[in-house]
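Next up: just one chain, as structure tokens, the form predicted on its own.
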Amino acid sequence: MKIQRYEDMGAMELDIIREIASIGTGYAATSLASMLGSEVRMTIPEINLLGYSETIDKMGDPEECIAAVLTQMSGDVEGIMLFLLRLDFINEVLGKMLGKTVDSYEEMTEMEISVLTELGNIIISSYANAISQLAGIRIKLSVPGVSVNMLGGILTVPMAEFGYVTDKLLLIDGQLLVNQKRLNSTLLMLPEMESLNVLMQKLGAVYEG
């Protein structure tokens, strides 16, 4: 049978996404390398599949702040693309870029936050092109929207825009070593939900019916 929610992903189709996410990780190390002009390493991928308490119990305090980007995915995959950036990771970025680093999400000028949304479209195209690849297909991406709020209302967003269909967030996540410091790094990635059944009959999975 075809996916009607997200928890009807088998180890088939988490297998899949798990390929889509490691080269992603790849790319995404690749062109933040070049736009940071450091050494950048990515760890392998981790899939979960977690509902909406599973996800805040796993990244911490519902109440802090974080930042986070999204983007719109439409052409052959339609759906959301949600990447979060905690404080540490975006002054990582900063300070190699402005040579400068903030205390608080609340500092951040125009021109730091344009950096971020940079920082947020590389990582999300990046698993973009790796879809694209493995699929054949195509992606388009919407302008990136950054947005600072609490972690437990952030989230609210894709529940919001899947919560008629699922309960369930798909979530990529790992680190990233910048010059040896560790950083987490966590995608959300979540199609609809015939285009996630497009997605991985491209890839393999043979349903019936």
The other form holds:
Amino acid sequence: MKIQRYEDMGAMELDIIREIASIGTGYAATSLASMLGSEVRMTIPEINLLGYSETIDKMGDPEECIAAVLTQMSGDVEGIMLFLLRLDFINEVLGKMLGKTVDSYEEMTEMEISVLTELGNIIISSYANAISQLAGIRIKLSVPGVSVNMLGGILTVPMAEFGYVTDKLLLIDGQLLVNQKRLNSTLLMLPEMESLNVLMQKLGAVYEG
Amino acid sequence: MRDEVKIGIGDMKVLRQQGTLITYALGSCIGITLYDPVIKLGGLLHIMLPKAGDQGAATPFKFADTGIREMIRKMAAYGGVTRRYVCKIAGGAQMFQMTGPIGNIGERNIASVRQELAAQQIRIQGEDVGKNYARTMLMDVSTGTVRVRTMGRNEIIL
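The form predicted in complex with the partner chain, contrasted with the form predicted on its own above:
Full complex below, order starting with the chain above.
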């Protein structure tokens, strides 16, 4: 079945996406673990199809400050990967990698921000690599962009990107747990519609055996 | 009395006499306020994309061109007069320093808003646009004062 709108997806399609996301998040967790030298676990990815305002409500307060790393996917799968980090997660990482922590987002200098960007880049790349290997497709990632600002403003970027195609966003959301602690980080994959069909085609067949 | 009316993405609301219109965390989106001081009528529009193309009918407020036209039409129904409007705009930031269409959506939004307002012969009397940070925009309808809130900076009055 070809998906014309996100709303058309049935239980089987959602299962396939959840499977893809689990594998991607798993690889991301592994690479984070090797960078931090800590145990990293993951939650089972959640799949949500939400309108713009609902998306922001789900992710938090629109005016709340957050750090985000964004990469654009192109090639066989197009879309956006967005890695959102909150202060507790940032401090866990900075503590391990730089031996220091910060009290607020404003305190971060170029050094801290570049560490986070690189970390985000590696995590996103592991995620995308896992999917491309699994499906035998090619995914190209853009140079990552970073932003430390209001959550609402950051989320409008993927919304504007898909705004001409859909009024809803498909959020594929996995969380990473470091040393059993539920630290605040979210890895979002936002595939474009046509790419979703590519993934289904490649993986649906495998899935059904 | 409704104190504060929240405007979501791709939406527009109108208030008369009193209350506050507010839209949170404009990133690449743009907030546009129109205020008719004679009858204390205020409207706040939150657009996301520059041009509607053929999609304007279903969701006019999502786009700069159809949004501004529909806003003027709605406000006229409340007695607003176009030549009296005080117009202010905020937003159109580049949240991520990236090249390509993701990078310049804010810029394209600003250009389209300016173009449509000029076509409607409305002059922009205050603005805080571009740069790389999100903005929350509020209008006090009893006075027409428009304020912009950002992270780590002082609130400004447009």
